[in-house]
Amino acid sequence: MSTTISEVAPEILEHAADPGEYEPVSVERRYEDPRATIDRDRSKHWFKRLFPILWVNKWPFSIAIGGMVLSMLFGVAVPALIGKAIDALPAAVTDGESSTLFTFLGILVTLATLRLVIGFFAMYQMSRVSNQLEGDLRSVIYNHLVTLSFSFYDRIQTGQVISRANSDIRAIQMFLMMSPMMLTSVLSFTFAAAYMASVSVTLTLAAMISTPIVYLLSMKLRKLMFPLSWLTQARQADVAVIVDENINGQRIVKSFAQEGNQLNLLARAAKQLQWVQVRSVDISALYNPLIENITVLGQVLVWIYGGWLVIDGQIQLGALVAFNMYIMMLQMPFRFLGMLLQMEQRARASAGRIFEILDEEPEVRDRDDTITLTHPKGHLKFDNVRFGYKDEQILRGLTFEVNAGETVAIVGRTGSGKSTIVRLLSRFYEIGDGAISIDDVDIRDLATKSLHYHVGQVLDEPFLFSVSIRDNIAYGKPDATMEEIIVAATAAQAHDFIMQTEDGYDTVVGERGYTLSGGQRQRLGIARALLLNPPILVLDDATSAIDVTVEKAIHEALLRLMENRTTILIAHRLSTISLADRVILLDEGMAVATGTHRELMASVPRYREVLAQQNRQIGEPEPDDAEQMDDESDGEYRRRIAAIVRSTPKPDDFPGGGAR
């Protein structure tokens, strides 16, 4: 087992640095940090759970809500001087006392001018708190994604990720825009409830028959549209997946002339999708001009009671008119409320959606009391390791160890575990049992940036960037010179086909890099190592794509790379099995032999067997017909390769260079 961090020379290790030692980007930062984040009280209310992301622009918030109440009350006092100017018309008329109507007059001007000035200042700082809440619960949400483990990325699908980062977070910044409007209108009501209950509670009560009927029907249509809000954002998700998956896999489904069958799986996503909107718009449809056109019933009769209570002379002409405008504000919150419970709805829905991503736990993560590697020698350990994806084990006891500057090559099986050492090295995935550990260091001890920033790979399959090509080498030193990537891409074997590009260096290559091949692809990701230069490497079948005379120029550049630097070699050429010190057979998850190549063809049938294997399926000369391989495999072959490259660069020689 690993010792302990006590135990570790103080020389090596450096205790709470600083993470941001170690990432490896050194541009001026333009992004800001989200503010607040979400309460992590799964049984609140998801408002309550989304608002400390909105109260930390409370002061623009309340300035907002200040200015539409303030709005709301100017508007709430017009239909009052309304009806008294009005009720001194006449006065005005037979007396000539004009001066009280043209008082009236210029009050009502003055409302309407300061109703729109603070109205707009107020619907303008609203507009700015819901788009600043939509930006920060976008990066609250992309903060949360990097750390999570890649367990999570494997059930999840893209589409699903992006459809929640995108119209989820536009669907609760709309209802919180909307809502305050529908705070004032509550509160105009209240407001305009009183005026009239000042004047005849009999007429108000005749006004506000209709109130019990809509607020039943409001809950009706709540309890009916909360499912279907639900529905209908995770069938928008499902198109999302559809469509990202077609425009990703382009290539695979035209190779296969399934494009008619893409169009039906996307035709019955979207007719899933159609159908739960079609049924939402029938009830919406049934349900809102009932709410809204119901309030007509209490309009009919204030004006069927309040002109008998006019001829009575119990009230003025001037109460009357105005009683009629304030069912107007009484109508308005119902003519709110049914889109409202509607935008509601959908906003929990995708709250919901949202919380699902957000109260993820990773799987991975520092420890309290993490320490960091400043000089690593190298000397990598696996002791007996045993993990497995869901309920598919797939390391069985793994035990081996690589000395420090040493390059090994680990061969098996298709489903061995090979890739998967690779992704626990580099604690993409927490191990069941047992222990990694670097320098007699586990790896669950250490800052996992630092482990990051000493551990190198390069897979088969390296994924550019849809930038630039010297973007894409640049990726893990932003600000290397000019003069730097273009040494490592000369010894990855890329300037040449670089330079055959539109603007050479400059030119931005496709999504995930599709219009370059695949061993343009594997020469860049070489190139991105040869430049970030890391003390422990590992190639997993790095040179799978490219052809087998650049990749004996690409061996050149390697042997360079993996010199007094520990190296891991994920293998299935013999060409790059040579470039081992020592070979580690895999089988089922357990490490079952290990040796020189030549020693393992000698001695291990099980070695021999998977070397023929994997060489018919790349086309390669089997083991019996590779006698020469064989013999170059003890070191002749290293030997003529150092000879030739003698006069080519070491990462060493790189302006800035050096082993970090």
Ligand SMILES: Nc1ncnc2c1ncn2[C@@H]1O[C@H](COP(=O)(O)OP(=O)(O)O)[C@@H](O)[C@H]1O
Contents of the next structure:
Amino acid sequence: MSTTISEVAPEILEHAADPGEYEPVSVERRYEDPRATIDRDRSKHWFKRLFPILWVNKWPFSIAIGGMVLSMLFGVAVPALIGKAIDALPAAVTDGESSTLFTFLGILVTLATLRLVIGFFAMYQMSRVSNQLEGDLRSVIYNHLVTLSFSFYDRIQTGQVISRANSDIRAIQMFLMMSPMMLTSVLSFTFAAAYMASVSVTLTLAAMISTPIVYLLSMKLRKLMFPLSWLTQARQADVAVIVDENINGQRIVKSFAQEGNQLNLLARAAKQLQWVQVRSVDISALYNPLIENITVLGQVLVWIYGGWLVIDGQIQLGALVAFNMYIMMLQMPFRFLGMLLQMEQRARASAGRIFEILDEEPEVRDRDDTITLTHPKGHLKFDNVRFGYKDEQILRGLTFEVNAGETVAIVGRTGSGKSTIVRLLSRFYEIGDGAISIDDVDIRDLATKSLHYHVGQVLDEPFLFSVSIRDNIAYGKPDATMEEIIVAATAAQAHDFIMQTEDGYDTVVGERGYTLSGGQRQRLGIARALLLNPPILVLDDATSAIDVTVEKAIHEALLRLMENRTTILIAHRLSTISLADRVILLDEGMAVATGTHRELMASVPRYREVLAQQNRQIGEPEPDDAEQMDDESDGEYRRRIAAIVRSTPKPDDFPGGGAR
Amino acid sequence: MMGHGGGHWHGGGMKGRAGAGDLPFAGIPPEMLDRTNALMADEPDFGDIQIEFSHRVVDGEPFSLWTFLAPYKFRMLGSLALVALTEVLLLIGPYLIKVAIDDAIIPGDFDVLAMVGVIWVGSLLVAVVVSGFRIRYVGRLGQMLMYELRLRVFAHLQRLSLDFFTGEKAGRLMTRMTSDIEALSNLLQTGLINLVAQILSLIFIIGILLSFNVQLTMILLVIAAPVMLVLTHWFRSVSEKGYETVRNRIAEVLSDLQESLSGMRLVISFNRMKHNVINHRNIVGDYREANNYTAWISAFYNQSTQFVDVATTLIILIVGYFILIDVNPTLDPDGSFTVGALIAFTTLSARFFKPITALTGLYNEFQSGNAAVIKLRGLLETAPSVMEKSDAHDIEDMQGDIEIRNLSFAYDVGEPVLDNVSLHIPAGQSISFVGPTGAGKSTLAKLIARFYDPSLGEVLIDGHNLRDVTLHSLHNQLGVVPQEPFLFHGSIKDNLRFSRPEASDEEIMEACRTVGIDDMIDRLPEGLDTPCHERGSSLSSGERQLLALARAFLSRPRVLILDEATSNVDQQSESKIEHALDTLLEGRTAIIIAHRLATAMRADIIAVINNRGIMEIGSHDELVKQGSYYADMYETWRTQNEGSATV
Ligand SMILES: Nc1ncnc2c1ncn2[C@@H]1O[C@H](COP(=O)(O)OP(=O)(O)O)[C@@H](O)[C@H]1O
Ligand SMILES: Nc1ncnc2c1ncn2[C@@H]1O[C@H](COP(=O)(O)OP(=O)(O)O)[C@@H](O)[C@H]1O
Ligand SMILES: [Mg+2]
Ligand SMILES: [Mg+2]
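Could the form predicted together with the named molecule be shown next, to go alongside the form predicted alone?
Up next: the whole complex, starting with the chain shown before.
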């Protein structure tokens, strides 16, 4: 069947020699940490709170801005010079007086070259700063997320955090990087307007006349588009959610023949998406051509009115050409302003959402003078512990003890709080009242890292990462040797099936590990905990999908790996309970009875009830059903069930398949 | 102060039908909320959409851009005509500039100038109308096409069999329905049309330029155009690679974040924070480097094109100067080449670059659109491995007499999981499958539910070969509850009602009572409307299984298969469920797979599955008497029950 236990060599699984190793790291640091984080003061303006992250980049940032201003100045000079060159052209052609023309052209080449070099440098530098900022913000958020406690993760939705860590960071990044452009566009506006006014004030006004209209129209467009783009995003997300669930839950969809209904659901979402997108199309069909063509209208005005001025002898043709090129620069700041205002709104909202994460305080925190747990014996004590996730109390004065080296099973009904006990033991949540201690030290006085290191947990639904089997097992000890990994896998009776997979230990476990069967995943979860060979081990319904013989082998291996291990088993199966020295019965948030299985069977009716059929032997008379149906008489129960049966649809009731 | 905009941050706000619930309005700037709500109030209710769904694949031509667009070819031609018209209107301006300079400004003719102005403004008015109409027409057409494509792809996904979904990564399948359809939509709505538009505008521009001056146009085509082409081509190919890297790296950043978040409880309990922080920083750092690389390329391209622009103007001025000396030294406005033409030439040369750069970009868009077409065709051509026959009939009023005849099955060819299995389950009996993990118990259950077809042999229910019946009538009457309780996004009620959308609240509560989850629901402040947050992570694992069971009960199946569906449920609840099953399925059939012997033992028939087949079969007493595998199991169980747990 499986590899024999004698192959398991306990001495291979070594323990951390000093507490520094409680937090294993086996990855090389390739980039320095972010040099700043946000301002902790919540009352400050959002920009001020983010400022420190920007401030650490002050030098490259200032240099980039300086470069941008310079290259903008060169850019502003170009149309004027072209205009001058054009003015010098007729004389050059008719009189052969070409030196002025070529002087202007020479200056133009020089300026263009300088702009190329400086502009490139400034733009690149600016992007670097922006990328640095984005990366730092990502790291700051991640670094904060890992400090938060279970209670935070109970509340949040993963998808939302990811979108915060993505589109919200982008929104802030965009805004911060666009604002300097506002500066340069205002500057170039000023210079262009100054040049133009020096040529002709009235023509300048004519050139600017369309600007406010364009500005107002684009503001209006943006205002109209804003809710539309929100709704579009939301509708796209709706479609994505339906698709996602139908892919991941396809088995359930098929089991209940819901394909048609799901298709209708999607059709509805897709229609909603279509509706909002058509609305956007209609609005942009109205505004975009207007905005574009009114901009051109400014150009028309310049040519006609300017042409009149040229004929009148007030200005020269070259100046008119230059004007034509400046029209775009005149509009820049106005176009930018509208965009920037909207970006600010978005960035402010985004920053607010990011701060919401960063302002979360970890619920569980180390005290100032913590005790580091080393080589615990494993004497556990719950003393009058009260706890509830929300208002409702799950544990109501729970008191029990587990002696060092003892194996104890906790038995209780579904939802009675067994897994909760386990979570409290590792201090994943802060208890409301009472105390939990290990070797008579309150766990709140312990360094949590050292607590986690010594308390191993295997959960009923083991989460596997989509990395190789080997990396999954080595999750708590990433630098483990192959030998160690094999020992742990063998002890968990996982080695054999791992070797049967295509790439053995290098097989990558698919998303959520669904390429493996439930029992196989559970065994990987056990191997993962065993690799650390913890002196205190909790198996929370960790063998529910494993057959009895394999389960037994696992427990024998456990014994071999460590004598005097304190083990807590949570189980519904008698085969598992029988491995324990003692059983604790959990009911109504309290340990209502403790003793050996046999004692409890003999003396505690509630225990027999929870284990239901197990007290009934084949051949023995059936126990009274009423005893099992805790608060309902058997007759009532049967009547209710019968009612359901009667309401079963007649064969011609069900919505027919396609074949009719 | 700091815009904690409308945040439904803490989970809520997710009620409503699966998926199509409230908006994820978390963080919408509050000042915008009203308008968004007003917009939503305008949204029509599309609730009555009923789409015909059939498991049968409609035969048709293979999916391609051509077959997809063929039904709309006249509309496509209409859009093209509109696009051509817009392009012509755009080019009137530069031509009018030349006229203005040569025929009005230089000769000093106010009338001509006024006329140019009137014509120009008139052309702008026409342009507003035409391009407005074009945007509307093309946009609506595109949206309609997208809607149809979404339905078509989704309907096909629903038809595909389970093996397809285990074989393909969910993420990859998602992209078929999202980014691939979007790539195609871009191609249709902007790509194809733009392609034509840009080619047209290139032709028009060259035509106008040629009419100004042939030599100058040649210079532009021979010197400036190739430089721009090479530059743009370089940029496209390098940046495409660069952006590909960026996309891959951001995907890594996000998937690392995603996995860290879903596995955060493990991260905490295994003290992986330090490791993960460094690891994440490395991934983010790599992403940043990739971004810096593309920033370098874009900055260079951006500045060089500006430089080429100015340089081209310079060249045109210089060459134009020599041409003027050559052909029109007196600067006669009626000459073959004029100052006006030269100036118009410089303005047009900037326009000339636009189609060139756009075309290289469009080439990429075309390629990714085409790749999307190929992928979608691949998906749409995948035939479901479990096919419904064209003359399939409904199973009416299923009684649950299940017969398996000489069945063999393998997931992968050459590795049979079940070999020549025969089994008869009379209607109304309960049977339990026991045996070691990996023996094929779940596989047999999946074959009975026709999630797969057997390689050899057949499965019959009430005498109907499953290959001959409609999938809808089969699955409507046969429920399967797997070990992993999959909960959908939405409330508890939505999840329960999933199996029978028309069920009333009373019926739902009844089902909850039957599995014994009613008191938990009563305790929840929002009761049945409590959202199933993150697939039910705030429920205990047993509670999730109970919900899945209640969902199955609500669908009133005539045959029920429980595949380790109560593995995390306590014995008392389990016994209650079985009790309910006894009554609920009276006269019907139940198949129960369980590791708990106490559960298995209660069935009328017990089948031990091992070594690719049924090793033993019979009632509990018979098998115990027979004294082999099952008897051993039972013996172990009995000793545990009696003798163990003594210290
Ligand atoms: N993260 C959570 N947030 C809120 N309630 C929870 C959470 N986890 C469990 N509960 C509730 O607490 C009760 C006890 O859960 P648990 O300890 O998992 O039970 P079990 O004894 O089945 O392991 C259940 O009613 C469950 O719904
Ligand atoms: N989707 C699948 N693709 C390939 N092999 C599979 C798949 N599902 C199960 N198997 C393999 O088929 C065998 C039987 O699996 P299963 O029926 O799930 O066993 P059981 O339910 O008895 O534990 C196992 O060896 C398993 O690895
Ligand atoms: Mg639990
Ligand atoms: Mg199975």
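What you see is a predicted model; the values in this text were computed from it and never measured. Superpose the two forms; the largest set of C-alphas matching within 1.5 Å is the rigid core. Residue numbers count along the first chain shown, from 1.
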Discussion item. Could you check, with the core superposed, whether the Cα atom of Asp587 shifts 2 Å or more between the two forms?
Written reply: no
Item to complete: Once the core is aligned, please say if the CA of Val69 is shifted by at least 2 angstroms between the two forms.
Response: yes
